[in-house]
Amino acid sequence: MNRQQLISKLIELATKRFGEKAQGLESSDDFFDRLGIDSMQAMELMTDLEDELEVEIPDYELQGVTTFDQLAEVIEVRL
């Protein structure tokens, strides 16, 4: 899976779990401002995409993380 396809997955999970505040998400938009979610809800998140990639992110390693571009090179390690 390429950067761009992880990025699209990534957009069409966080679609499944937050609906319409997610239309329109770019890989660079800030997903904590985006979305208007808390920390809790980003783990959610987290737990999804682990799920659905079959990878496990530590959580040291999502420190900073606020996009999906830098979520998506976060994971591209892992795959």
The other form holds:
Amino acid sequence: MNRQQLISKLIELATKRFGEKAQGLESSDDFFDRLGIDSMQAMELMTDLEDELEVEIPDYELQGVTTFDQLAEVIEVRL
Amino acid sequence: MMSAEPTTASSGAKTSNANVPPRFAAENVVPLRTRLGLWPARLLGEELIRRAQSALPTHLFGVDVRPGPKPIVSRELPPLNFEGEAMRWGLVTNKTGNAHLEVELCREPCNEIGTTALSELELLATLIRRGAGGARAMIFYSSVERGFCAGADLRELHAGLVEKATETGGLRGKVETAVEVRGFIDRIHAVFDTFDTAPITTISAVHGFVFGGGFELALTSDVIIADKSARFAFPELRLGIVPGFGGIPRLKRDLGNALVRDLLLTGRSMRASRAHEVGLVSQLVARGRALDAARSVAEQASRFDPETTARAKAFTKPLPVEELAREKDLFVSMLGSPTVQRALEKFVNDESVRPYLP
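Having seen the form predicted alone, I'd like the form predicted in complex with its partner chain now, please.
And the full complex, kicking off with our chain again.
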């Protein structure tokens, strides 16, 4: 899976979880701002990503991560 | 609801006393004070602290927390059905015709454990020591959407530490704080040890946040059933402390030390399916179905002879007494440091959308 495919997958999973709010998301969008999600929803998205991609994403690597581009960079290492 | 069965309750109480270390047994709380001269040095130290605590105006987190808590020494049977601020519980008769106890954690935002929850947990522990009304199993679950329990009430802890420092100041303030924290930790350990060694099958049905003290509460159970939304973490190191409610000794009892160190030293959270793979979670279920699965386990456990269950449990789940005692000492020694106070200050003022994440 290359970077672009990974980003598409991340956006697809976010759309699946957050529905309409996630329509039209771009890879550079700040998903906390765009989706208006709280800590629990962020945690649920993280669990979705880990289950779907079969990886473990340590929370500490997500410090400061707010866009799908940045998220893909973190996850790519563990695929 | 089922009424108490005197025979079973009596038998359960006896078994409980056999499994609980003598220093935690309810009937020893008062007599210990009369046998001071016979005590080993460590226990004597604890008794001296206990006496010192009773002589001080103690308000941990704004509430009187002097040890020798009334629920523990009370000879009254706590209610079999209870509705408090932090939790509710009741006896439920299942299909076997026997009863199990269901304990619902119900305090927003995520069942943080402070003095209110502790007082109610002490009442529950007393009920269990008195035979749990004949219940053959117990289930902990949460009706709060965010999760099972996000841990200790850090806002209350911060308020207590800051207020004490402001009120008293200096060395006296530090001593009082240490004594109060010790009293709180002793109380919660006594409660968790009771849950851990209860002579009935205990189950935690968890979802969402299972962090810190919430993780530690779940670890007292014989069986952890998680729905797929659950995440487990010990984020304490970001506050400059170690888990203080018995979590590490209990986790080490169940898992390899390498993973224990990883979780402790990074503070990272682990999803339910991974926790299932490594053997922390015994049953993994669909979102929102953990309580259903827990009731099924409770029902199955209710079919068995209570004495056999108690003996099987005692054989497979020894209480790590020495490590628990060392953890208490370590935790209390850390809590008064400026690092902790700064970290708590940062936490309570954190307005980000991810305050629970390490």
